[in-house]
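Just one chain follows, in the form predicted on its own, and it is written as structure tokens.
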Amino acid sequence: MKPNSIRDMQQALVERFGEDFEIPLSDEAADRLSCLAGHRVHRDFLDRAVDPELLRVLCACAMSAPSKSDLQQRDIVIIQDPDLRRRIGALMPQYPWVLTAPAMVIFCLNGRRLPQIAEWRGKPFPNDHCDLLFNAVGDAAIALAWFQASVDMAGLGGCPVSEIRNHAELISEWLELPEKVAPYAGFCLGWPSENGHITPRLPLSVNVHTDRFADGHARQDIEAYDCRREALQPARRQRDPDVWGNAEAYGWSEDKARQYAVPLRTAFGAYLRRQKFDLT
């Protein structure tokens, strides 16, 4: 147990959310939660391999995550083949850590397993509709989150790579994904070469509600968050200045508005249908 765990957790939450938190926990409990509160992004790694057995343990921790109705609709593909890794990295040269990270895995959502089991057990499967996909996405997302937490707790670092969904057809072909299995996100990991940084998040006043959804103050709270984040972590560049110009104040909301001002992954729904997911 680290000394002053409560203080460390409070400092991490102040940096994350810009407000003070009381921590009604023991030092031991705060020490465990500090890994989540103080999560940092890591994309630069030491030239040190990740032991395959450690990677297997991290996968086991990820698969220990909760699963909707114990359906277990998620899979992990460990990328070991150097040629496969190079091909994946070549698809996204803007993310050099896809090639330089010591290890990479890909999380997949699996809508195939339940229909298979129904067939094996001689049972009907009247649930081949959008809920099958929705449940599998949830299962994959929860496992990915547990994998990130496990990586952090083990002293490694890493980051998810959702860009693989921009190349879902090729990734599926290369990984030989069958029908009703689709890539959800990659994850690159290794031993961090630097401390990383805590990413400021929206204040809880925006996205934590009591009894009913209420976002009447969302705009002003997001604008305040923009100012705080720009002061702490100014954007390295502004998106599409040739289209939108250079904003005098360029906060998180301006960046996200620009990011989603162009169509993104418009073919992904068609890809899912080709993978035999029913979206109705």
The other form holds:
2 protein chains.
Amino acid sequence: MKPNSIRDMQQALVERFGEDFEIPLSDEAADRLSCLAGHRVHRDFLDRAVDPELLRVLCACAMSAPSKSDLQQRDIVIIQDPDLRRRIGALMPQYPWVLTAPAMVIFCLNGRRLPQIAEWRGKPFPNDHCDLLFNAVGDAAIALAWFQASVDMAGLGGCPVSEIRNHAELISEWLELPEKVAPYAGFCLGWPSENGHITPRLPLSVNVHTDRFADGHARQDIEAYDCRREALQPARRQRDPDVWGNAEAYGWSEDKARQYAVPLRTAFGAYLRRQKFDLT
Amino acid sequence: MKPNSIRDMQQALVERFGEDFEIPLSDEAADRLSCLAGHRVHRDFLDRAVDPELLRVLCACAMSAPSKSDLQQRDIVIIQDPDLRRRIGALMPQYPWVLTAPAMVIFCLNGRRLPQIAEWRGKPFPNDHCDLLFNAVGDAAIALAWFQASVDMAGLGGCPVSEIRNHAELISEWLELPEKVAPYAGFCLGWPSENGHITPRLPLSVNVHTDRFADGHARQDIEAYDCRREALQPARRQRDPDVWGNAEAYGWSEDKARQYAVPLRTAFGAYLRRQKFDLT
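I've shown you the form predicted on its own. Could you give me the structure of the form predicted in complex with a further copy of the same chain?
What follows is the whole complex; the chain from before opens it.
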């Protein structure tokens, strides 16, 4: 255990949220939680393989995560075939870590197993509707989160790759995903070659409420967050300056507004329907 | 750090998955990961309050979790008002911990902030479609997972309460959720009064694949899992015996098939549409 775990956790949280926290925890608990509070993204890796047994342990940890009604509606596909990895990487050359990370897995939502079980047990399944998708997305996301935490705690590093949903049709074909199974996100991992950094997040005043949802002050709080974040980690470049020019004050909200000012994954709903998810 | 952390983790995983794992990790890393691998649900709590500052720290940890494209499309509503808590508890008397847990929060998906930001920054938002919901569900689920891990690591215990989605309309009204915000799940927490137990999970042969999704052997693997799980933790009672009788071999798959043999949350898609989520 590190000697200053409470101070470490306070430092991580002040960097993350720009506000102070008391940490009413033992040193040992603070040491554990500082892994979660201090989460960092890693996309650059040492030239060192991830032991297949370690990858199996990490998958087991992911599958130990909570699951809606214990339905376990998520799957992991380990990408081992170098040719398959190359093809996936070639779809998204803007993310070179998809090719260079020592290991890659893809998390899938699985709305197939539950109706399968119903059939095997001779039961009707009157639940082929939006809830099936909703639960399976949640289950896949929770498993991915548990995987990320396990990766971090094992001393490895990694990053989710939701870009694979921009190519859902091809990925489904290559991974031979059957009906009612769809990719949630990829995940690239390895032994990190850099420290990474803490991503500053919205102050809790914006997204933690008491008793009632209240975001009347969100706009001014987000403007302050934009400034804090830019001061800590200035954007390397402005997005689409040919369309939007160079903003004098460029922050998180300007960047996200520009990112989503063009249509993205507009065909994803149609893809889910083709995978036989009923969204009614 | 506990002296036998690798052995502890091996024991948790063999109980969880019914198979052996080598743990190619340091003692220190194994100690951290055993919290995730050994995750237990807790629904019975000591009569001891959760310090509000500790709850704030746990919310901060949850909001430190990964988020799709850093969009942060999730919110937490802390349920503090005793009357509000009583009303929520009265909706689901079959889950008494909703009333008795020392603290409760509700995780929400937020598809509102992104179009809000677009408006504030004078940008178009051509992304009001299924992807907005999908991303926000994932973000809410990831934050809930990170919260659960933080609760566990702090020495507290808790459980998600997705039943609140069975009452999405009322919960939305009571929490004053605006358009494009919806509940993902509640979470009850406190200082646990019992050890809890490890929930056995499907063997990795069912849901961890290599290169290609392949579940041809799932039926027999699930039958073996049913037996293993029943031997470890026999079902206390069979579900709906008046409809389905008393099965001689009653396991996970029979239980889940019975649970979903009746229509559940069939109106949830309509609710999401009323909250102005576009599912096309």
